[in-house]
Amino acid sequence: MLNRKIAPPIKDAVEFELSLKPYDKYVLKNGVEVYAVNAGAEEVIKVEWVFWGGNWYEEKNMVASATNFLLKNGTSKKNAFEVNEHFDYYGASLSRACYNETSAINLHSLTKHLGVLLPVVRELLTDAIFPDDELQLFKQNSKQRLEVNLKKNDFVANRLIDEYLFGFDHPYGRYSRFEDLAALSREEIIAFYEKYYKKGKCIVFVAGKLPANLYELMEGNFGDLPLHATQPDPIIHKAYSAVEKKYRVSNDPGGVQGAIRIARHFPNRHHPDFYGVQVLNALFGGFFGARLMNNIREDKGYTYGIYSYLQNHIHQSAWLVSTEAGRDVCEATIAEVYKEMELLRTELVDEEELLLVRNYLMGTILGDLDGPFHIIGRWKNIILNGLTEDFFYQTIQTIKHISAKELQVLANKYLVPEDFYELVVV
């Protein structure tokens, strides 16, 4: 019998043996791949249609994001209100998102309602009409939102650091502008929709408590569509990084805080250093107990929070440090960031701190495997980046076994101040 007066033994997260639940794969008649994870105790389901329709493929700025946003704002049979009301009636939600390479439509609903919701998603993929009044409303709201956001130092800093890294003409460095909003036309949006949605490359990810007839539902609603009719041609965008690496921008003369961004280029997930750098980044500034936070928030009190992270794009990545600090201590904050880089380059991390980072990263992965929606998210990341299941297990092996010396070698390779772009917006 369990003795509840004795506390259970504490087990480090690094001692767990984690595994990624496999998916089921279907291929519809038109070649659309459906990846499904059947798990979870509740009768809920998530379906995500991913298209190669991000701004990587647009010929004119903001066409991809406008197309994705207006996709559910009217068909020849339903106006925007009626489309939204249909999903609301069944307690479901239909959202959309546009990224650099891909765009997506997300459906969350009770499993039992999937059969009446999928036909309306099909309607959006075959019969969206992009009404002109909805486009004008989109322009007006986007303009107002942009006017407000441009007063925020962190918003301006995020735009500029991407532009310095990749150049404005590269999809990773591009951002919204008033002149691009004004120039958006319905004809360009419809042309993008025809090429990259109606006949575009599509992959479907499904997770939750799946109905027994899932494959029949997907085949019946989407298997006859001309998806994959126009495979997007490979497009290469060359990055033109800024020559100057240090910037100080005045955006709000009366503001009390400055937005700091320190960033460098970094290879994508296929590079062998990626595994180890995930651990090094966690140590540097990847979580609340990391060195940047301990020094610059807890010790110096310059900021409420400071983090470093890998900006993971499919083709190319970047390594960034991001924070907001008092305007009079921005330069001191930057100096402390470089000091932490130097410490990682010159001193071996001790085993106690390394164990803390290993446990944090393993705990994060453990949390990401909690529930079918998280599991399909892991698989989506692997599949869309052209990786294999081995990426998951290699990541875990690296977290568990990378040595202090290997981390120091990576620090000397990547945490070099001269390689970083430096921006303060005050």
The other form holds:
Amino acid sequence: MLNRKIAPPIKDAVEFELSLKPYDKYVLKNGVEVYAVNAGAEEVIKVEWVFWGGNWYEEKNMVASATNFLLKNGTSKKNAFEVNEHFDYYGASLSRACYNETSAINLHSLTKHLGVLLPVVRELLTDAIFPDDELQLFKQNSKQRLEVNLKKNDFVANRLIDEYLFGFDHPYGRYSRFEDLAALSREEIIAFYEKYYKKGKCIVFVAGKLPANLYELMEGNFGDLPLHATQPDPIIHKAYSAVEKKYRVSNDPGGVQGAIRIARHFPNRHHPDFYGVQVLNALFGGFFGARLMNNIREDKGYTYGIYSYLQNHIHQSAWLVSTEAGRDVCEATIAEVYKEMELLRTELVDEEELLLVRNYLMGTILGDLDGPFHIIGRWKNIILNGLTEDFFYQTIQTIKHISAKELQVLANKYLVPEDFYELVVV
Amino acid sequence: MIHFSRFVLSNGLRVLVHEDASTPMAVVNVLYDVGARDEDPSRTGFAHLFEHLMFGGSINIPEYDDELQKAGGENNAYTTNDLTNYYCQLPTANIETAFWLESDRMLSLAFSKKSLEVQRKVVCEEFKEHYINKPYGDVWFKMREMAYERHPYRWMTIGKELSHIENASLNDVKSFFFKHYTPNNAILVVAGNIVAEQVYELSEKWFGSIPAGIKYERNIVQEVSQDAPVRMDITADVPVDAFLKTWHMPSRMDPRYYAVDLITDILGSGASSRLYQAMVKEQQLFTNIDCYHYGSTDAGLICIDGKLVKGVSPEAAEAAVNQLLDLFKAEGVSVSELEKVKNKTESTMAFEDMSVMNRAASLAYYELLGDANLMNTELSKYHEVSADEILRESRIIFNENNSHTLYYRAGKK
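Just the form predicted alone so far, so send over the form predicted together with the partner chain.
Let us now look at the entire complex, which starts with that chain.
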């Protein structure tokens, strides 16, 4: 007779030996590094060009993001429509993204069409002209999007908490403003493009079912460009954190929920505590089964979801708790967050819970190594942050072996209420 | 080509197996043939509330999530107006844990008062977070009520109003469960590094003894053909005007569906689509505009949706959209434009099929529609769509008498 009260035996995920499939590396004649992972069953490919063109390098707010956005809106030979039409015709998508240190162009395509798509990417990297009417349209539409977003408490909260942590003059603390949008000029964008894209430092990541002639295609389309002609000077930005730590902001008087952010500084991925803090964070609020969710959602029903996470930047990270809670229970929610911090500081986590977190984290990594796009994602993170493969294996060792005592020491070092900025936007 | 095998247990549970030895993971996907359309109009939001309750403990297992996470697994679920889908992924070595968990909640939930109370609150917060506390959060509540007079697609999956969830009683919840969450109303898909025989044994072991329920006979009132336009003009506390217009379209299993799906791509998908190029770039009437559809099991809606540039009136925006549609209805699609959207479909499908989890969900969905093998024949159906069909469908659908128009004006209510 089947006894449903007894769980079937499991193999603890900590017993799994995980490995990161190696990449192939190739250096083009101009020094551009290409990292490639060939895997997967579907005939698809993803190519990502990463530039050191994030807002870390801009002299005026929003120049980096505007340049990145407008990059595909016209060359001397093709207008924006013709550029888009080319990628769309082959069922491909060309997206772009701007981060703090880096900016990227991302191509997703069926492998068979790569050959006709790369020359147009090349055209964007050599001959983008940033037409003035495209810039004006970008300004107008961005302004309206901003107006809509400013109505959202979570959007406002995300901006303010970054500003408290790093200061508005720091790239991590800065955000979009109407006046900065209005002040954007075509000349500044072109200058940024010249320096950080056309002659900028570029690394390429490729993954999927790779065509046999991948390297010839990359060499032929990009190997002769003056990328790396000017390496960006190392720029140091100093963070000016807010002195005051607690904020209550009114944004939407009729709102039914408040956006809560509780955040502190954390060094970065190179810090020796980073490995253990990943595990501690999981325990605290890093996944659905974590303590914050169990207590504040599953026990009290104050919110649809609450998470904690490390907001990792290359130079400096932050550790945040983020949720939207009923406006009447915002303060009670915050009190519970501090209670959970206190429990982690004062009581050793029991072995059963710790094993659950270990297994969960190992399972996530195992699942996350499934398929070429995930694998290249792991490598990209390692490479762009100046880490080595050891980072991956050290993470796994820590998940498997960190002790309850070590976690408690970390909790006492980092989960200290006085270090946290606290914000509610209602 | 997606390979799979299929068998049915004596209690009516349909089981599909998709073997893929390249992944270390296994996916267990349970689709229940119940969605918001199966709800009582005075008790809406139940299928979705159940999505939450299904994680609140089953008859023999107090904590679904803990047990799965111990086994290195992750899970989630979603509810639509047509169906509810639960899926988890875990290391293949621990696949039996998923059978244990999923079979126990199919057997019976724990129906704890505490779980119901908490999940009611959680769903209410979800309702507020997504539909009340957000600008434009209520547009689809309004649009569904305009577009459907009789069909239960009239309400959103989250429910028609907060009070329906707030007032849900344990008895209501129990009767909904035993009506819909039965083996004969479910499809189990197991995918990943497993073999079919193993799945057969595990299915018999864990699901075989669950009694078949009374077969639920769906009896939904369908819409009758609409003979006059429906319009609504409202003002809300939002920063810019929005425009939303929908038209009835054929159901997911109608052969006409494929042409309609391509029409939405021609009009609204991507930066080279007709609406984006004309409305955002050339005429600068909209800051963004999309065309998409709800390809639901019963007849759905095709939609054009965008926000207006300040100073542009909804009347002017609508006139421009109508003009574009008139041209489309007059001239149809060019050969290369049709080729473009077919290429896009091929590409989208290839990207979707990359993950075992998506493949499992697709197999379950096509099985629900009547035949899992549809997954392998879909692309050819898109390839067969001709320019003439596109023209014919656009003329049938984009008919003012078949439309619902919502002007959503910025201002104080």
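Here the structure is a predicted model, which is why all the values come from computation and not from measurement. Positions refer to the first chain, counted from 1. Between two forms, the rigid core is defined as the largest C-alpha subset superposing within 1.5 Å.
> Would you say Asp24 moves its Cα by 2 Å or more between the two forms, aligning on the core?
Replying inline: Asp24 C-alpha, core-superposed: shift of less than 2 Å.
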